[in-house]
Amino acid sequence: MEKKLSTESYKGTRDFYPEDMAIQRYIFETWAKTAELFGFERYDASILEPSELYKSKGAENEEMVREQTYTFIDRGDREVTLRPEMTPTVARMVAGKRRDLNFPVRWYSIPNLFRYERPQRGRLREHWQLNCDMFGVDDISADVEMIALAYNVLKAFGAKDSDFEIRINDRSWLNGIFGDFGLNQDQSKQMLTLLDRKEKITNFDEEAEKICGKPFILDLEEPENGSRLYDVCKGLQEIGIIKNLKVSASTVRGFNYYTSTVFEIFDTSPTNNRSLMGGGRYDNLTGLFGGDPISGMGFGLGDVTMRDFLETHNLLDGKVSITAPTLMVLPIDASQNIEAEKIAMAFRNAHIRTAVDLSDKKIGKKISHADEVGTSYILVVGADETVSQIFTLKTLATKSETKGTISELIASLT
């Protein structure tokens, strides 16, 4: 006997029945919005990319390349990669464009992205992820303005400075504490590593004086004034980011792309207490392919933890439904199928959202189920209706009703 496929979608991925895509769309529209509202434009690319783009000097993260990449050699003997994340591709993509391009840029983006990595809470082998970039800005205002795009996103979706924390930092800070401490450039390589874990281990200062040979001590409680870092917590708080603002020593961010300033964004609620998103600045990325490297700044926030979020958090509540038609038209049998699209085009092209019930079920049912999808008006088409043109529209809410032609109807909806 023949085995029977399975049912089930690849581990890791998900299916997005309607009333999941209904959730995706509405966290997409809302991103879409908020990036829009502060002047982002919006661009794409395609999820394959030489595999190259990642395992270049500068633009790797090793333990991605190495273990969670999703490579293969395509029939023309190529090494391929479905892209992990956006932004070698975005930098890749300034890069060529250079010469055409009106500085600053504000480009976002919400690809699908891959990573074959252990599926848990908050993350999966496939996800999408808003991304949103700025180049050809050095000044803090750039880190500012980011910074507060990526809070006002989770303001978008209702909620508030407490549900969720800030934690910022400096790379190029934290090297130079590297280099007075005396590491070398492979030891502070090794501690931005360890760092980036410090929050996950309990062994961190026997890792960390295994690594420098000595007990090392961070401690920053605030930034150095003057400093970079200073400043841009400065900014933050002249805009009115205050309340849920910290600096943290131990957050480095992933990638070993970034130069400067970094920062995450933390769920706050002890049921969900996880990294949201996260970001930095990376002023040499797209040096990568040839010329001056332009200055960049971007985030990222993924659709799996952001669906987490909003449902740890109520967010989701009254706010999403599936979408119904305005209409939707029940003729009494097969008989009056056609006529019944035949209005249902009518009602379309007046730009009404309008279905036709073409299931067998009595019409007592047909209703039923109108009700229960949410839809606003029936229309019932029967063999009078079918000679006479003259139709009763019923608005399901209040059960009140209107008479008249195809035409007239339209009208009183529009």
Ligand code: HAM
Second form
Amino acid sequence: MEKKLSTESYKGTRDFYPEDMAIQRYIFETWAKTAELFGFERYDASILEPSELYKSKGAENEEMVREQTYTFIDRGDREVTLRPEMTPTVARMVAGKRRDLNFPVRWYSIPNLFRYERPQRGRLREHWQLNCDMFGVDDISADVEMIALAYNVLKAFGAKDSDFEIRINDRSWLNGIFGDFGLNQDQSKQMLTLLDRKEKITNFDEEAEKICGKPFILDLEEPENGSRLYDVCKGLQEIGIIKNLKVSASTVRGFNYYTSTVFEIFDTSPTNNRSLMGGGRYDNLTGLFGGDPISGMGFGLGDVTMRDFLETHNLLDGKVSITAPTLMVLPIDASQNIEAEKIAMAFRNAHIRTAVDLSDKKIGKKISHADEVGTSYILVVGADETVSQIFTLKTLATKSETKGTISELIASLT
Ligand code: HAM
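Previous: the form predicted alone; requested now: the form predicted together with the named molecule:
What follows is the entire complex, opening with the chain shown before.
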């Protein structure tokens, strides 16, 4: 006999059974609503991209491209990659329509992304991300607005300021400090990569000394008055984001395209130590496609860590339910199934969510099942009703009944 197939989903991916799908929908709808509240427009693209999009200098995140992409050769000999992030795609799209677009462009998307990572809490091989990006504004106000949007997304789920922390930094500020310390460009780049891994490794000092050729003393004080980072923090404070904002020298982000402000949001609960979202300013990414660069500023917020965050802080309680039909039509037995379908069609045409119980359960069981799944009304179809064309609509909560023809009953509901 042939080996039985596994019912497990592919490693590191999730099946969304209806209970999970209800949570996912709630998360996506809250994301979309908040992005639109800030005037963002939705876009999307294919999950397939030519691999070269991720290999070009500047776009590159070496670890991700080398070790984490799903890449294959298609039947036409093209090298193709399942998108591991959305930023190169949106930069491509903005660059492609640069002449027609009205800047500033504010766009959001909820793509699924693929990374060949070791699956663990907060990290999977397929995840979804809310991506919000603004293009065409160099001023710090874009940085302030994007961080405010990220903050508001979490607040929209009912999160308190004490539930999360926004860590902010500026790569150009760090590069200045590295320059003052006598590091060349290549050493500075290596130091950024090392800083990004600081929390994950134990021999930071040793590694830093190897790069710098001398002991590296991380003496990063608060940004001075007049620096970009100082102004961004001040702007955020002026619009009311004060309590959970923290300048963090080791927040540098893993992508080389970031040029200035970078930020990450962390759950303050130690059970979720992976970042909820990350983003920053990238001033040269559209330059890859020719023409003058258009500056971008944005972030990605993942659904895996988002759900962990909501569960940890009990923010899903009472918010999520599977959509039940408003009405269940219950045939007494199989001989009434088609009549029941006919009746259901009439209710659906009147935009009433209606399902037919086609199981071979006894009628009493059908009624209790309709109640269990949260249906509001039931309508039993037996031979007598089929002949007389007079039916009884029962409200499950109150047990009250209305008798009439189908059109009378529809009228009673609409
Ligand atoms: P990222 O830091 O790679 O940034 O991802 C952003 C967020 O997506 C993370 O904070 C995390 O919540 C989630 N995430 C990333 N990888 C995984 C994974 N393997 N499993 C589950 N969740 C994950 C970016 O992707 C940038 N492109 C974001 C951006 C947009 N920057 C500017 N605009």
